[in-house]
Each structure stands twice: as structure tokens, then as C-alpha cells.
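One chain comes next, on its own, written as C-alpha cells: the form predicted alone.
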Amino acid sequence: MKNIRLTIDKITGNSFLVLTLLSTVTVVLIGVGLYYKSLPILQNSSLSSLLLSAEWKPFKSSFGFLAYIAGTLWVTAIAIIIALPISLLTAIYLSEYAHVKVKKVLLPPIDLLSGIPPVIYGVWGVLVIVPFVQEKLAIHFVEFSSGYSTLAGGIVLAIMIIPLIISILLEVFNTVPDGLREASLSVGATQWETIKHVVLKKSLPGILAAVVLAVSRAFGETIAVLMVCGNISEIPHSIFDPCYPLPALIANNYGEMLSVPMYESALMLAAFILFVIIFLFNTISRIILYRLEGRMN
């Protein structure tokens, strides 16, 4: 009987190992597949000219990705700048201050926001955010803006990732032992001082992990952003200028004009660039996370 249990345990462990390796291999295969599909345009043009040029003229075989990369970074940065403070303060309130009855009222709507399809956010952005940017904000800073802008894309994206960040932060704050809170309060610290010096300090790696996941989600979001960002292939010089993120480029154009030489390869290169950006960002963030955990331990 003991041998049977040990055999089952070994089989289970090996099965989990296979599944883990399969997940890793899948990521590698995706990267290799995108790179292989990108080879024709990489062989036709230098990587530096593709990345540093903003000229996108497919019929002239001119494919410059700088405007799309800039649009992606602009929208993602705006979304994180808006979403992180709101999410952090909301999570602190729900975790440390809110009564149980208040949590029961507020948590279901937050969870509901996570399940709303992106296209709904896009429609809401067109009906609410775009007119708000055009009529209420842009008139104070620029001569004209259609409202379809980098800022509109960032706001819609921020609303989309706020529930994700709040959910993760609540789980992170719940892992902080109550004994640490009680010890801080017992030596005369106020509740806010306890949150600032104990809860937030202990939760720093988890907060960083939440930001990493949110940024990864923001980088890849497509439908909602392309509906409000303007989709003009130019480098945005202000948040009221339109932009054209990489995911929107792929979603809008794949399947069309593939008869144009190098066009499909260019779109696959756009997907590969997005893949590399997310991979590098997650790798760097993991390194920072491990160092923070090492210092705190």
C-alpha cells in the first residue's frame, strides 16, 4: 500500500513538472514563431531603421514602428499613473479601515468591473471619455482636440486595470500578519503610521507584482483602446494628440492588405516587438522583486 502511494505521488509530481515545462515551452514557441514570421522584413530592412523610423507607408515598403511603440508606452504610462494611486488607496481603505458590511457592498461591483468585456469599456469611452476630453479638458491646454487621444486611451485603460490591481493588493495586504499590526499599535503608533511603516513596507514586493501584472494587461489590451485613441500613425507630442498602439495596429490591419509585400511580416514583427517588450518588462520586474524580497528578509 505504501509503495502504491509513493508511486502515485511520484507520478503526480512528474505530471506537474511536465505541465510546468509545457507552459514554458509554449511561451518559447510563441516567441520563435513570431520571430520566424518576422524574418522577411528583418532581412529586407535593418532593425534600427524599423524601430527608429516613424514612417509607415506599406505601398512603398516603408515600415517604421517608432510611432506605434511610442503610442503603446504613452497609453500604458498614463493608465498606470492614473490607476495605481486610486487602486492603492482603495485597497488600503477596504483592507484596513472599511467595516465588514461596507466590504460586502463594495467588493461585488469591483469584481463585476473585471468581468465586463473590453468592447463595453470602449463604447463607454467613446460616449463619455472622448467628449469629456474634447469639451472639458483639451480646451484649456491645446487649440483643438477631437477627444480621440492618448489621454482618452489611458483613462479607459486605467478604468479597466483598476479592479485587477485592487484585487491583487487586497490579497497582498491580507498576507500581512495581524500580529505585526497589533505590535505597532501597542507601542503607540497610529493606524496610518502602522499602515505606512508596517503594512505597505511588508507588502512592497506584492505591490510591485500587482503593477507588473497590470502593465502586462495594459500592454496587450486592444479593442477598448483602439476605439478611443484616434489610430493615427504619428508620434504623440502631448496627451491630447491621437496615437496608435501596437495592439491596435495588429487588430486593425491583420487580414487586410496582406497582398502588399512584407505587410504580413511587418504585422508579425509588431507582435514580436510587443512580445519582447512585455517579456523584458516582466524579467526586469522579477529581478527587482527578488532583490526587494532579499533585503526585506
Given for the second form:
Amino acid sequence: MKNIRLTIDKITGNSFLVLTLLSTVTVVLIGVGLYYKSLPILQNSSLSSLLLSAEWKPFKSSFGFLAYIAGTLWVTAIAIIIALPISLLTAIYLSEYAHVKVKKVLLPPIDLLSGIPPVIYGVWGVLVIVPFVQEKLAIHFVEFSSGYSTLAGGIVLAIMIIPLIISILLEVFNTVPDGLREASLSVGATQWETIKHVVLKKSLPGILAAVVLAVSRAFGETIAVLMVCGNISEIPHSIFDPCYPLPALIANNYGEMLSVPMYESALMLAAFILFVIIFLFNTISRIILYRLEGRMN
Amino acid sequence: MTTEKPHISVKNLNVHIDGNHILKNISIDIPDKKVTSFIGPSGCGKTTLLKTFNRLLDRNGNVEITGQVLVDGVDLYSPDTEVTSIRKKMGLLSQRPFPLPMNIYDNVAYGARIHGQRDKKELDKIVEHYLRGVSLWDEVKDRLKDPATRLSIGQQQRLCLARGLAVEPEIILGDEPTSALDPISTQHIEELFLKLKDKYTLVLVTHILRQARRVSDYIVFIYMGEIIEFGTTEEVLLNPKEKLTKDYVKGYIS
Ligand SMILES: Nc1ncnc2c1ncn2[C@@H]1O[C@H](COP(=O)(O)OP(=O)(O)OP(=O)(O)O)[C@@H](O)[C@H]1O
Ligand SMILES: [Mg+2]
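Would you mind generating the form predicted in complex with the partner chain now that we have the form predicted alone?
Below, the chain from earlier opens the complete complex, with every other chain and molecule after it.
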């Protein structure tokens, strides 16, 4: 009888393990499933013609994914380039400079922003960002742009991930003990010197983790981007050209034209490529993060 | 007290945090080149009072401060006071050590670099001098480029003291600086304090009455945000005038 507590402890521990394994297995299953479904097209065409060609003519059975891959990378890169500096400065302000009262007023709207459904960002992008890009930006650089463009996709995406990055960064800065800031201030360092040499330095791994999460999120974001990026399957030559990211390709076409031979398999491969991109990106950044933390301690 | 022009002079200081009256009508002149200890029950406001001395209290919290804290005659809380140069005058040792996220050398050189010292030779000199000052040099001279967090807690606290001393302050503030340390490291720090008081004005917060007795010249007894008694160590610990002080130090006397 006295062992009943130990038995319960063992059972609880093991069931948590099972649940944890379950989510890990799900990831593997999704990957394997997508791979299996894209096997027909992988056997039909060479990997290089699939990945390195931008020719997309389903009726002629030519499926080149390069334009979609390029679209995905472009939109995500633009989004991060816009979102990171803004989020970083905002988070620094809120965490280090803002008075508690100011914080109380400014934080709720930022949290709210991350709760707005993507489709609303999409509508807002069509109404505001697309005309803005067309009328205010593009005319200075290119002869013609409809406004539905890589840049519009990047901007809308940036605005969607900014609240996410800000809230993660605030958590990260929060874990820097106040005693460290006080130690720096007490030798006569200014607020900014303290932020630069202590807060940011201590937070570097966390900042990187925030970027990783935001990029992963950005890679997969579908609806809002699809509504503003033009969806033309060509490699964009400037940020004012339309583009066609992988998630948009899948969402726009799955369920239609499936009678075209290989078409379903091609869309599955699109999903698999997206999966691999995110997987690789996560793995690489994990390694960097690990190195970074190792060096700091 | 009878110092001509004390480094720190507090006049009618009142502090409210989140609407609570934490420090009530504090007035005190901290004696120069002596060790003054704040004692009192937990939550009475010792840390709060110490932090008003280098304006670490009102960074961005809901804090209201009235009255004056004069440091070398300059009112810390007047709007046109330049805070960083005043903070530089005071080294700070906190309850547990906070080595900055950089190596041992850079920790000690931090303040000097901030204040414009770029010369490598000068920095080397400063680092060695102050590490010797806290008797840490021999223990770390071969691993100055190691992250400071690899040191033991006791070594870290001495490193923090060296970092504070390296900007040549006149005052040292310590908030229970030995509470996280083992007896040997504690003794180390206490000896350093005794050595330092020839040159510096020290203000310590401590819970350990024996420590207060060992290191301090003056003792301030604080209770519920008020100064109840202020006098020499002997007076306050062995001959308290107030009943509240008597009750608090009773354990020590018997
Ligand atoms: N940031 C804060 N917000 C709200 N109340 C605070 C804050 N800092 C201190 N207080 C309150 O001020 C009072 C004094 O706190 P303080 O830290 O100065 O006490 P202390 O004498 O240093 O105690 P201890 O010996 O436990 O360190 C306490 O009642 C505490 O709750
Ligand atoms: Mg305290």
C-alpha cells in the first residue's frame, strides 16, 4: 500500500511522456504523409526540374516550383525586415522606458492586434496597403504596378507579426533581472548604454528565438497574403511585381482542377516543400541558438 | 550628528509606492568615511531608503517622492540634476551578485569604458588594481576572459564590488551584500568593508546584528518606514533609548 503514491507518480510521468510523444509523432506523420502523397510527381519529374524551373503549366505536365518558392522567401524576408526593427524598438520602449501607467494603456491594443483574424488584415491590405503601394510608392520606381505586389504582401504580413514579436520580446526582456540593469546604471551608465550592453546582450538568444517564431509564422501565413500579393506565378523581379507564395498556391487551387493529371500530387509537393523550408529553418536556427547560449555561459 | 558637510543628507523624505506610504519623514545625515548600517524588520523600508540615494527607485514604477536627498549638496530629486554623474559617485552591492553578461575583465572595465577610458594599458591597470583591491586577482588572473558567471557566488560578489570601485566612487551602498554568501566569503567582504572605510562612506543594510556590530560605526533603526533611532553602534545595540529598538535588539543583547 505504501507504494501506491510511487505507482501513481510513475503512471503520471509516463502518461505525460506519451502525450509528448504524440505531438512529436504527429509532426513526423504529417511530413511522411505529404512526402508519400507527392511521390507520384517526384517519380515523374526530376527534382531539379521541379525546384529550379519556374515554368508552371499543369496541362502540359510541367510543374516548376521556383516562382512559388521565390515568392514565399521574398514576402517573408520583406515582412521580417520591416517588422523586426519596429518590434524591437517598440519592445525596448515599453520594457525599458515606459512608465507603468503608459504601459497599461499601450499594451492591450497590441495584444488585441494579434487576436484579429488574418482575413481582416487581408481586407485592410486590399483597401489601404494595395492602393498605397500603387499610388504612393510604385510610381517613383517602376512604370506600372497594380499595387497587388510582393511588397504589399510583405507589409501586411509584417503588420500581422509585429504584435507577436513584440509580446515575445517583452517576455524576453522581462527575464533580464532588474538587478543587472541597476548594476549597470549604478556605475553611471545611461539608460541606453545599459540597454545596449546589458539588456540586449543578455537577451540575444531570446531575440533570435522570437525572430525564428515570427519567420515560421510568416512562412505559413496564407489568407492575408494571398489577398494582396497578386498571385501570378512568375519570379518577382522587383518588390512591386506580384508574386505567388506556396501557401497561396495550395489554398487557391486545392479542390479544383484535380482531374488534371499530377495536379494533386503537385500541390502536395508544394505543401511538402513548405514543410521542409520551415523544418530546415527551425533546425538551423536551433543550432545557432544552441551555440549562442553555449558561448554566453 | 556632527559632520561638516556630509556626502548624503536626507531632508523630510517621503516615499509613496502604488499609493502606499513607504518612507515617512526621513531626515538623516550619513556620516562621512564611516560605516552606517540600516537595521529593522523585513519590509520596513531599508532597501527603499537605500535606493533613493542613487535614484534607482523611481525608474519607471508608480513611485512618488517628496523631500530632498542632497549628495554633496546637490538635490538628487530636483528636475535639472544630472543623475548618471551622481550614480557614478556611489558603488552598489546588491543582495545577490549581478555580474554583467560579459567576461571578468570587461566587468571591471565596464565603468571606466563607459566614462571614456579607451587606452588598453590604462584599462589593464585599472582591472588589476581593483581586482587586487577585493583580493580576487590571484584567483582569476589566468582566466580574465572567462564569462563572469562562471565564478562562485562569493567571487562574483567581490567582482561586483571591484566593478563598483573601479569608477572611483566616494560612497558604497550595500543591500544585504553578504546574504547569499557562505561564512568565509562573508568574512572576506566584511574585512574589505573595514579596509574601505578609510577612503569611502559606506551605507549597509543588514539583517545580521552581529555583522552590524562588527562592521559599523553608526546604526539606524528603521521601523514601518520611520527612523526610530540613530546613533553609534554601541548606543543603539547595547543601550537603545526607544522601546521599539530595545525589543528589536533584545535577541542580540541577551
Ligand atoms: N516596487 C514595489 N511595489 C510595491 N511595493 C513595494 C515595492 N518595493 C517595495 N515595496 C514595499 O515597500 C515596503 C518596504 O520594502 P523594502 O524592500 O524597502 O523593505 P526592506 O526593509 O528592504 O525589507 P527586507 O529586509 O525584507 O529586504 C514593503 O512593504 C514593500 O512591500
Ligand atoms: Mg531589502
